[in-house]
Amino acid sequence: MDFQLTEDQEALQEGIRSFCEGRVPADRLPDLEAKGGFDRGLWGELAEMGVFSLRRPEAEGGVGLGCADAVLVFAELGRRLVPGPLVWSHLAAGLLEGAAGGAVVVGGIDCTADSDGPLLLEHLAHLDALLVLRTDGAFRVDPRAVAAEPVAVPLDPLTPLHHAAALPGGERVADAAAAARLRLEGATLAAAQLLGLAEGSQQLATAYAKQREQFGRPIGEFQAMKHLLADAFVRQELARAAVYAAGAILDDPSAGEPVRAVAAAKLTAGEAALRNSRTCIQVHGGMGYTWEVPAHLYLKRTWVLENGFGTGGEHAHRVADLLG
């Protein structure tokens, strides 16, 4: 399988990267936090860029690309910590009218796995629709019909949470097979965001190591620091291979086993993002633990994404079962 990007893919990646760097620089994150992690204006611009309609057919107003292209876009969104229910609105583009164009903001929750844990809904106050994945299908729920209490201090300050005791039944918009496919695609796009987090935190740590001096030398010249940053880069590239493979295999299942590829991507990218964000905090030293340095946001977003569309433990067991 050839993982070299085509010229069109490179242009797509560069376009999204340039947009994110211009519209969501690190110094704008506090403003987004003050808005509850959501900005309607930014959301509309993301829709205009084709983030939500990326995989819709051109005949239906979409861009007509595949999962292999979508992972490039979502990795860039993750690298810049772009907030919002990005994956869910992308998944809903073919199911709910208005989602592809950004007019309808769609969030969601995966209820396909047996769990007695709390029902935590992200960005509930900003949603126009809630997509619920269950074993018997996908269901549209009116967010206003959900009885939920806001979480006073969410783990990620850019991902507000509400705790619900139960969810309404909702309107069925897709069958069980489609819901299972949506879960696979959602896990792949979440893995792509985790890849972006691994890359972003590694780049932040490397940039700081080049400029921070100790004993008259940049700390990046010290051997121990080089080892930390080299390991972070290796983890990032390993995750990239796994995520790119998952996207390609979802587009062409004859190239591999989709369930195993997606599970491996989510597991590998989650591990890379977790360890790289911790390395980023370590490289920054005492500054790494302060609110002003965005290193903590990479770690917190990683914890949020790791628990979406299957935890790391679930995917590890799935890979082991499929290998056995």
Contents of the next structure:
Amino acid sequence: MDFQLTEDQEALQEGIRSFCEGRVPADRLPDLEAKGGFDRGLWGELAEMGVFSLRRPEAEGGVGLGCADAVLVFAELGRRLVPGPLVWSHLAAGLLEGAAGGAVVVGGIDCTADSDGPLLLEHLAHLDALLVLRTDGAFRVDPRAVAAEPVAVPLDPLTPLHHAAALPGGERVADAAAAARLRLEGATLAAAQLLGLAEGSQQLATAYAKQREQFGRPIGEFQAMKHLLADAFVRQELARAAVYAAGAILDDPSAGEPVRAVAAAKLTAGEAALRNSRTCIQVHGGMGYTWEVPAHLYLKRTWVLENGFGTGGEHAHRVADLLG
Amino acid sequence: MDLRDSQAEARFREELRAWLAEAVPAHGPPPPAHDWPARRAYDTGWQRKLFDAGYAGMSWPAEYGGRDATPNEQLIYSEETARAGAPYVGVNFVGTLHGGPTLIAEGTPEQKQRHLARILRGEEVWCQGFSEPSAGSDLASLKTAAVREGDHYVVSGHKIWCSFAQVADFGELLVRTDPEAPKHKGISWLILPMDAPGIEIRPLPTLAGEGEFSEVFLDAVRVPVENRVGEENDGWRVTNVTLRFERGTAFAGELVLLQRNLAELVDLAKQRGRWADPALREDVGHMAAEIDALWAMVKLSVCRASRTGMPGLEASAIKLHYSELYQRMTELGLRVLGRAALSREDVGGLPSGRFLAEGLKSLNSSIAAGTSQIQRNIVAERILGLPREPRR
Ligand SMILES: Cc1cc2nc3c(=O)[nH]c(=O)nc-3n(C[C@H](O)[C@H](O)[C@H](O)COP(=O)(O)OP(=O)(O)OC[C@H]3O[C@@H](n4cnc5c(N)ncnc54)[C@H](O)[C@@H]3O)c2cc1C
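With the form predicted on its own done, generate the form predicted together with the partner chain in the same format.
Below is the whole assembly, all chains and molecules, this chain first.
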């Protein structure tokens, strides 16, 4: 057992980290917000970085890596609040022509998990294809053929939504078993983004606690703040371990039980992101309640990802089903 | 990121499993909790068997009779012994897991010669005399005084919470050798022979009604100077060596026990006709997933330690989540028991004895070996780098 990042993985993580730092700094988020949460130029750059082709074989122009590598990349994308249908385009890379290279922007919806409530589609207006996961397979749907109304004010300003009454059947591009696998991969990559959100919000809060002073000392010296942040760190590290393990087990199912490992990842990462972004708001005091400080963006993105590929509650039930 | 056993690890696991499959049933059931002489005999008897089979002192260097196992092998050892229901380390805890390792790191050749082999063979039991009534979390404020008289220290003071003191041969004793120096600078670490004149041991019943720990009163107890580990007044540094071993424990065994507790909880829910309750299923599924996540966290930490050669600070993060989860889980068990949880013996065909034993025991996991508040301070100050609070 060597459950550590390899040197190659550290390099991959460093590469995507410096890309995000340079191309999606915090002060670019308002600009992306003005563009409705999507920028084709940025999308092309993400494709060039291999975000979508990461797990395609090298012979097909991909990077030839596995899920254990992909989670590192998606955690960084999450930490930097990079918007767009990232997981879906990544999942579609092997299924739909053009997705891997970024020319075809693919979004999607998992109808087996997210069937609760109205049919809300993310980023619909930016999509060239919509991937729909159903119990009997994965289907390609033409986004222009979907009758849908834009949602006037989406919760996450960087994740535009459309409300549809129903979805066309579409063309089947993968069978039931492959769709089940896509669901597990999607949940794991969403969990990786949530891990990044948990870490990003913790880091933002910790930095503020070191710098903001009240009563003549940094607020980070107060135990009430310290303990909030320590708990945030613990949740983040628990989620990290679960997400890395899910990636490794998807690549090699002899190392564990994939459904259980993915459930642990989605559930712990969702909880970490949710609670850490709330902590981030609390630590910022009044500033945390403003639009200006990005604390709210972590919480809002978390809510989007928590409600995709199965909520924590749904995953807990999947584990309970395995227990007998 | 490879989660599978290497070939050598798989072989180690297989051999250990085969040995445990015979040795555990042969050792018989543990004696009743209150029968301390029998418990000592049971635990040390098991230690002797481990020694004869080559599994004693997993982390100890070979030159002191240990196995010199890799951190991964130590993890496998904790996992497999817990899975096989092997006797818990019990009265051998302090000797094998921190007294012994402290002597290996800091002891004189004579001290090593005198104690190490005996600890490994289960011939010598140790206890820990660190905490005092007024020095708990703030351990360095301890007051037990040691005054030098020729080649002896004369020690007087009051220790508390000493687990297994009533059956111990030796104690790790922290004393103040320089009352004038700043609190961290006047401490020494002594090996206390528990049969020395002037020692009185008074068991202190736990909230479970068990005599697990004791108060130890020391009245002019004479301890030879040659029993000092490390230099005089350098005891705080030695203590940190000791505590690093204590905090370095991998938690793997504890997690196997949590898994077992959860399986018993599912059985109980079925027995009570509650396993169809969606809210309960969600809670149980959630906890099972958290155990898996903690497992992965332990593995990350062990692999990191084997790369750096040092148990990392993330042990504090693991302990924090472990104790919180353990307590949540036992509480859920008691809720599933319903009114049967009012009896500490099985009642109405329900296993309330076992569930209450766990429910009460879990309460100490956020107190012993550094409280959860202290662990949070460690995470916040040493990992996140938040400013230290003013200390006196
Ligand atoms: C089952 C068990 C076995 C034990 N075995 C041994 C043993 O064998 N040998 C031995 O020497 N000791 C032993 N201990 C003692 C154990 O290490 C202490 O109980 C522990 O360190 C806490 O000290 P205390 O009990 O004095 O509590 P205190 O330090 O008085 O703490 C009381 C409360 O104050 C909080 N607190 C204290 N300081 C701070 C701070 N700076 N910030 C925030 N909150 C704070 C604590 O978190 C706690 O909630 C054992 C304890 C238990 C429960």
